[in-house]
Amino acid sequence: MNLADRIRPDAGRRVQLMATCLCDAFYDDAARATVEVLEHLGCTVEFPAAQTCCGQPAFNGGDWPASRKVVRHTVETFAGDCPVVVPSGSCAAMMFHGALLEFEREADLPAVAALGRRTWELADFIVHGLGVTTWPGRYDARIAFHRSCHGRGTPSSAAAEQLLGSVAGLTLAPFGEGEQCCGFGGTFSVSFPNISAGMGELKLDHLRAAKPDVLVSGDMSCLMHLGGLAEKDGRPVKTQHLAQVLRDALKNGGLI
């Protein structure tokens, strides 16, 4: 799918929020922060209550029939023509490329492809969907931003760093092997736990060398993996989703 062809918000800026499974299970504040950020930007946020999963876990595990079923449900749940905003590069990528599942019924393909054209990862939507390139407020911290693997080939990571770099008081801390995977990889971490943990620990070594106050990412799965490894090692790191940093910057600036 050509990301340049995606549907942008209309004058009313009505959007649908896909909160993701990790928001639902562990990171409810990241979903709340996403809503607060979008509303600050003048968006009307709709939350389809029947939403479940994007279908990626089954897809990555090789269970394509189960993944197709979940994708069909997602297409039905997010019916309409307004943009779908996702606070996760991983889930957004799945929705971009859902048509790769090779649905047996050709009638499914147009709707799946149409949902992909309406889907935006949060930072990408703010910068390229709404045209907002600087962020107001204040956030006094040294931040290490982790670029997730699923953001590769999309404008999401660059958009996130552009927003973060514009916040008063915030310093972006570069670190070694910034493009290196955190090691989570969804079902990869279950199938190959030792390799997964080794990759995560290498990533943490580079991050710690940069001495950040906060580790930030647009993907909660990466934060969960790295944060969990750090806590297990007895050297916890503070983690926040991008939406939480943007929301907190607005609060610190008295803007919400």
Second form
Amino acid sequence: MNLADRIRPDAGRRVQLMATCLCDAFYDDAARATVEVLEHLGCTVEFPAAQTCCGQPAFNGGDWPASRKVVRHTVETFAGDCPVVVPSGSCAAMMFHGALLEFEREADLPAVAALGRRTWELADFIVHGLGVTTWPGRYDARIAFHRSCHGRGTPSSAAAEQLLGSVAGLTLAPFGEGEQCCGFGGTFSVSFPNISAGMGELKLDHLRAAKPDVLVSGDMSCLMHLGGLAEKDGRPVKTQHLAQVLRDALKNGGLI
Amino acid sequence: MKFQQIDQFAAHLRPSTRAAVYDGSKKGHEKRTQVLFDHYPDPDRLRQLAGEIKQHVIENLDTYLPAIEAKLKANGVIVHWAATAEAANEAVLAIMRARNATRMVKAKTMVSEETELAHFLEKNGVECMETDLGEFIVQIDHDHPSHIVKPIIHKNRRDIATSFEKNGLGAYNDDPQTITRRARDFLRKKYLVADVALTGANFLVAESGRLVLVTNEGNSRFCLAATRCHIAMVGIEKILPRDRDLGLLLNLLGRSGTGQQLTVYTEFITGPRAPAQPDGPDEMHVILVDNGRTDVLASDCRDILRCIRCGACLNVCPVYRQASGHAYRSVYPGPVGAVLSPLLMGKDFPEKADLPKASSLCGACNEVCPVDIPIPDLLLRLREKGKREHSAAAAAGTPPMGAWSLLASQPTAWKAALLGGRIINYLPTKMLPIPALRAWEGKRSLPAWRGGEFRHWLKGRARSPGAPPPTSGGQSPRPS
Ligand code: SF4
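Other form of same protein, the form predicted in complex with the partner chain, not the form predicted on its own:
First the chain shown before, then all remaining chains and molecules of the complex.
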């Protein structure tokens, strides 16, 4: 799907929030921060309460009929015409790329594609959907930003770095082998636990060498994996979702 | 089957092997990226163009194949068609027998690895000497290549010195120059007595019938200078439409494969020796090998046939770096192998249907591929095929998705599960109700379950708009 063709916000800036199953189950504050950030930008945020998951676990696991069932539910749940904003590059890519692959031969492909055209990852939406390229407030920290892999081929990671880089007090810490995956990979993390952990440890080595105060990403899944590895290892690292950093910057600046 | 075989292989890999694979791959990737971006303002555009050219070829093979056959014949080349690996090997043996030849020198070719040619010839009384240094070392070690371009990426120089000593190639000495010199002395004698040379081809140009070979050691040139008969074994997907396409593809191949502007030797061969040429083979054969390729062409993964065997996707792949090439139990390892190897199995696909699972789907392979193959999409398609064909290898360790999909399509049940999930906060690892959660906790801590908190907060705000948001809750760890 050509991401340039996506549905843009109207004057009322109505959006629907796809909070993701991970935020629904574990990371409520990342979802809250997303709402606060969007509202600060003048958006009216609707949360369709029937939402569950984007369908990616079964899609990646090869069980496409099971995944399609969930995607169909998602399509129904997010009926409407406004942009759908997701605080995850991975779930967003599921809607505008993955789902299209598994619906290739299905009669309801057009409905799935229509939702794909409405779906935006958060940073991409802020920068390219709303045209906001600098972020107010203040956040005094050295941050290592992990570019999650589902941002490849999309404007998301560059958008996130642009926003973070513009926050007063915030320094972006460069680190080695930034193009390498953290090793999460959805079901891969449990069916290939040794390789997954090996990849994560390499990533943590690079990140630690950069001595950041906080490890930040646009995807809670990468942070769940990296943070979980570090904690198990007895050397915890502080992790935050991009939305939390942006929200905290607003708070520190007295803007919310 | 409980575990994924590739993950188990990685878990038991010798640390020095993992280090050798990691270092070699990382260096390869870094050189590639630097050279490509130093030389071209927009390498991605070039990759896309090269991809379009190769895609055009594979979608029009039915016209390109007869065209190339006609051209080759007009150039004085004898053309053979081999539907299977066995047929390809038999064709080589028949040529050898017709010439009463018993000694062959061989340059590196992946398709001959597919057909296990060297092994087949040795069994039939023909000496088949690998002349590429890496392949030579693999041969004397009775090992297998573990990388498409760097067959011995899994060995360090101490390993090599040890096998040279074992094989009577001088006392232990791990100085790379000494190793190379010893191999050279040994191989030079082999060139001089060989009857036939076997090579592959990197490209075969339909317009001219030109066969293009790239090497860095000049061994294929030695092979061709010293023998009277040249056999080229070539996969049917190696065709390029026009000579001018070589400009693009050769520039991408060298840079992507080894970080070189161009490989050290690039040979253009248009047939047997012309009368005016002082040396070179009088007889030239091209064996066009299918060996499962037309089945790949008929599948929804045909894009993989664009592959020019550069190895860039192996170098960048984090799974390959952890597991090494031998983990893939196939001639083609890494991302390209995870797609191609199971497909080339034909009806035995389920046996290797675990290969497409060995990926976090990070997409780095697609980003570096000089012919822009959408490898992650192909891996996903093959995962679906593995599931549909009930592959036990693919299913190993994969959480079942039936219950999850029911839950995730019924909002009431989902909301109840969000609240009920809290139970995991109070259970030690070994009592976690879902195997996937236990597998997770084997390596990482699980964050505290906070299902329903976000929805609760949203409701509270709706009741009292303008109330300050609650302070951000930190992640409290689970008890273990
Ligand atoms: S798939 Fe692409 S990157 Fe991998 S070996 Fe083939 S051409 Fe190179």
